[in-house]
Amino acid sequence: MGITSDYDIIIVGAGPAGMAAAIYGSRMGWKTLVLDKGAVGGLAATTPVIENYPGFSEISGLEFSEKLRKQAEKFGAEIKELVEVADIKTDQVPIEVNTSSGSYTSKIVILATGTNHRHLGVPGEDENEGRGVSYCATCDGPLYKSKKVLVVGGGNSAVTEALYLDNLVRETYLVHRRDQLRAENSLKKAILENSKVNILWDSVVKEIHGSEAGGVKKVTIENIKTGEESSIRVKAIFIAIGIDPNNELAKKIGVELTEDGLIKVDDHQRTNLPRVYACGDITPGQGQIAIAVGEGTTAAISAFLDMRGGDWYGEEASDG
């Protein structure tokens, strides 16, 4: 491609979008590096079960993530986990990516930094995180097999997690602030008609109480219609109240964001910065794995064609 650099393409974020970009990038013959401050799979890895990704009637988030990793590595993509990207110098060619484990240059950068779990912000939440307060039922649910647990939220994540826990633990409560679930119909039907989950409607968590021995002891709940407070003794609380964009890096390097803090992209997943693309949940969309994968694919193909001046088969690549 004319420019000398360590990599042809660096992808920040190893969720489904970033990994799809890595699979396409490496398969097109590009020297591809994927960086993630966590592990391959991103939030998808924390989903107990994925039932709506075409081709898999049921697969766990962890297994799906492992398949993504193997497929990308098969085509030669390099994946570095637990590496945080501190800054990206986009006003130079090649682009320089500075990370917690060194600097790398690349012709193209794709941002697939995804989203993170939203916190409730109630007393006891931060203090007990990792000791009963969890944002991932797949990861921590098995620790509470013979216990009572509580899930907060009314969307797809909360209902999926409550259903998973219903099959695993002694008793599951779901606390939702309204009298209707936001989750899609099949999940609503499953929880309302085919589960033992106790749903506390119109209710919010006011406080999470830890025990002296460590770990969660009980949770104070308020019914927001009646103002009545009650407490439930549970060993764990799984918070699934939505997600916030991981946009600190995008902000820092001057990528244009929407009002919601998501990265603005065109139909080809291009950002406002040349040679910088974005895909997946960090861009506006429906938060679906299948869509994230499509966007990652589009980002890699667009970058490839942009670098070649729109020529898919050309021998000579332009410098973009």
Ligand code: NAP
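Residue numbers count along the first chain shown, from 1. Just so we're on the same page, rigid core means the largest C-alpha set that superposes within 1.5 Å between forms. The shown structure was predicted, so the numbers you read here are calculated from the model rather than taken from an experiment. First, how it differs from the form predicted alone.
- Comparing the forms between these two forms on their rigid core, the Cα displacement of Tyr104 stays under 2 Å.
- The two forms, fitted on the rigid core, differ between these two forms by less than 2 Å at the CA of Asn246.
- Comparing the two forms between these two forms, the rotation angle of the smaller rigid part against the larger comes to 52°.
Having seen the form predicted in complex with the named molecule, I'd like the form predicted alone now, please.
For this one, just the chain is written down, with no partner chains and no other molecules.
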């Protein structure tokens, strides 16, 4: 008996990972639907300049996102923006996806819900995002090769970003609210013994100041033990204090998560639930657009082959 559904594949999330899955899914002949509570591109769309994606020496996040949209639609993918997925019923075939604009059914679901960078919540942060305030050193660090920059945080991500910038920019500061780093021992040793990074202990960023011409000019730092405030002139501040996974939907439907709240997947982007895959920043990885695109591609191809092979569908696989 064949499977009857509105779509062959529904992708939740229209960032680079979700759009890559949509391009591959629709190109393979699947009836494909992409749903996103925001707009196509996700966090990538807010990036002023992308210069580390193969094939583009430089492209804006908005232009890159629009190219993803056009390519997916060229192969027949349907994209619905500003539509939030409220629930997914995975205990039935086809799967039922309930949204703010109605319900749809699908043979396969791919979760590409992404993450949000944790913010400091200080004056000047939002106003200067994309103009000196960044949450990804490997993305934006090369824009400040001859400048002074500052990193905020004390965990693995912050130390890794500070070490990366130490070999790239003119001078790097690391601001940490404690008197010792939380990073792994190897990273601690690297930054404390083998780097030129200036570490400001027991300190927090109080305000980020922009220049009249646009962009970051300086930051105000407070020593939380003494209460003393000081200013440091830098051209960029890289905030690495963690991420908040958009995992509410995954939790609700019983997808297995890591300790950090990311979705556990195997090498083929399969989750613990049959017919449910995940890709992009919501899964453990490096937070790079190129990696997200690769994972979205893998998820779509794996789902296609799994359904054809009948791993989860048995005799119904022939309907794929």
